[in-house]
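We begin with a single chain expressed as structure tokens, specifically the form predicted on its own.
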Amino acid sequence: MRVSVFGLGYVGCVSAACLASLGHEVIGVDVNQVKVDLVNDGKAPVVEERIGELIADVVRADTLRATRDVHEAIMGSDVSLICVGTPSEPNGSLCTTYLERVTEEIGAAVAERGGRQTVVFRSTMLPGTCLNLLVPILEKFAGGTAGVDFGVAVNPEFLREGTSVRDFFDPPKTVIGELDRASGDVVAALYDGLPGEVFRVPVPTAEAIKYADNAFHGLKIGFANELGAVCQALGVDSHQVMDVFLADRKLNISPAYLRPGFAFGGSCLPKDLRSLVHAARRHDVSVPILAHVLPSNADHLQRAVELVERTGKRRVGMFGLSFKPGTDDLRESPLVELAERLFGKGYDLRIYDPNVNLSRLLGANREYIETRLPHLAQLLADSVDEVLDHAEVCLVGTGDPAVLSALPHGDGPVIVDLIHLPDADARRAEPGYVGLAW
């Protein structure tokens, strides 16, 4: 294929030779002389493992050349990769300026190329920014439709710096977040060949996806750093833990806990982390990460409360207690506090769990009940008919077969899910429908 790369520092770089080694003919694009003279003389413009034998050999193959020439880059390419920096504002905020101005460049050239010409974004931009901003731009400068005039993708890049080159044909996965199917087939093609999984996403999904990945990067280095400050503190060898830790493939390593639902709670997480966070701060340890995964479950429990408060409603049933499906505990249950924020709000509240009943609740069980919600007793249902028939809202908090069976669809109270649903993704097309966290 025909390919320019727009941007010529690590991403690009390695995007650009990584492709013509791979057999394309490829034109970088970078406004900086000295990186077009660099790579037009078979030298790398970054240091990286390997990227430097590698431009030479693509160079002298004749199948990797550079120019500051847009317009030039254009007409000698079917598929333009933009690779530019997407650097912080002084507030944090993203900065397009970059993407923008590139945009507006391939926009204009498209216009005078005529045929179909494919720009796939590899910057990382947040959702929203390809489709509110750059296309609205490419359609201005180029006179014509995406997905109909001119291809349109998303395509994240997962290059480390310092391993790049081997990431690039070993890659984890790739994503494609396609505006038409036809500029989805482009980039798949770009990457024939190469291993990994192939994941074909609406556009806001690709964009989303890096930032997802990086922020659990950062997460588990931050976590990972303050349990080990926490253990040297209490004189325990943290690589030692952590080895013990990284060998459970099947809770901690591993998909479990990682799908957005509803806030955690039971008898163990909370009152270990404040146990924890607590020892942190015996031994002067600070520990911000450990220290708001508390507050932070207690934001996530809020926005159910706020999603019921905006249905402008007060009759209201939920379906689950306990903090665990199959289980009666119903201690520290993200739940129960739903329920006492509720009721505390005045709202009528009906509730039903097949596994609690208020008779068989013993020791600290009903002593926590007892406190957390003594009019328990008057909000349970017997059945899912007297909360269906109660309610205008329904708070979904437990994929219980017969509760599921008995949910309306269409016309009927709104339906607020606490646990994505077996069947969300075809109720969202509903107006009664309301997911907590998608």
Ligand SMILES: NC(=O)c1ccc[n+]([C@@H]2O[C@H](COP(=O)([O-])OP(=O)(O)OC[C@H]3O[C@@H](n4cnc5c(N)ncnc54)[C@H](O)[C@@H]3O)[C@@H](O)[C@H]2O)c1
Given for the second form:
Amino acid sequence: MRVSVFGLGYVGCVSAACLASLGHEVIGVDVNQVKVDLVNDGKAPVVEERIGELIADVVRADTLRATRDVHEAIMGSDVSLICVGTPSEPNGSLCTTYLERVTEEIGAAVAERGGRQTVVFRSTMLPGTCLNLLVPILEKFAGGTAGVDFGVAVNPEFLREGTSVRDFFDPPKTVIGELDRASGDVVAALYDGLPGEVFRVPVPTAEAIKYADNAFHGLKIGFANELGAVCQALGVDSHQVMDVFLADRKLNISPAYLRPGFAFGGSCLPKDLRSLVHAARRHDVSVPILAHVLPSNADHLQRAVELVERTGKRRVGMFGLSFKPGTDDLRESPLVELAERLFGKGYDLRIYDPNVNLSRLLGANREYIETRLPHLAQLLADSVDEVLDHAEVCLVGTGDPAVLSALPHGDGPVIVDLIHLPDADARRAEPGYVGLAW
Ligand SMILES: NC(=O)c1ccc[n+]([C@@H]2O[C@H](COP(=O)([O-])OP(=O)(O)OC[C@H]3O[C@@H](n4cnc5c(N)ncnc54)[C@H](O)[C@@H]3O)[C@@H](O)[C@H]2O)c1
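Same protein, different state: after the form predicted on its own, show the form predicted in complex with the named molecule.
In what comes next, the whole complex appears, and the chain from above leads the way.
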């Protein structure tokens, strides 16, 4: 394929050289004459393992060259990869200036070119940037309609500086955010033969995946470092702790707990986080991530309260009360906390949880419910229908089959989904359905 790569920094230079070595005919473009000259001399403009030899090879083989001339690059390519920088502004917002400028230049050149050019954004950008900011610029400067007259895709880059050439040839995954099928096909063909799963998704999803990845990577490092500091203060070998932690592929290094859902609770997580943070404080160890897990959880619960408030309705039904399905344990149940807050705000509440039967509330649970939600007995309903008959808005916090099968579609009460119902994707298109974080 004939490819132009805009921006010869870490991402662009590695992409250009690796694509050329796969057999594509590549033109690199940069505003910086020094970088252009370096590439044309067969030298790498960045320091990276293997990139020097690779650029020397592909320039010698005439499959890579560089220019400052956008017009020449667009005339000599059918697909353009945009790899310009998207740095932070002083206030933390994303700087899209370079993206906007290069998009204008490419659009103007595409207007003069016959045939269908596919413009692929590789730079990291917030969801919505491509469709709301860059596509209108392309349509204005190129003329015509994106997805019809020219292709558009978002193809985030997952390489790590230092091992980027290796990562290019053995990527963790390939993500293609496609405006239309034909645009996605062009990107898929670029990487044909490389290992790793290919995900073809809507454009904003592709943009968001990069942020999910990087936020999680930062969070993992911060978590490990904070835990290390606490362990050190407590005289424990943090690496030994993490060796065992990492060996747990069921609950720790696994998909467990990584789907957006409701707030957590129960008799262990809140208590143990509190005491760990307290122990850190006692030893003057600052642990901002660990210290903010419970506040984050409380904010998530508050989102559910706000969703009910926003409906403007007063008669509320709640399905689920125990802290998770399959148990009647109410201690530190986030659903109890939610019920209590709504009750405190004067909502007319009815609750149904198949696992919670007052007669079975013994010992700790009985005491807990009597102190935290003394009016529980009056609020508890005996059946799903009793709650549905009462409610103008229903909070669904359990996946119990009897509840799921009775939940109405469309005209009934507003459904506030706290658990991502099995049919959430279909329901999202229905009026009167609200997902907590989806
Ligand atoms: N560096 C990484 O490891 C990495 C990994 C994944 C994603 N990303 C993302 O990829 C993008 C690029 O990152 P980078 O580290 O390669 O940036 P960089 O700053 O190293 O390179 C950007 C290049 O774009 C050039 N440029 C700016 N405007 C231009 C224009 N109008 N026309 C042509 N060239 C232009 C600059 O001169 C520069 O050489 C960013 O959005 C970044 O967040 C970076």
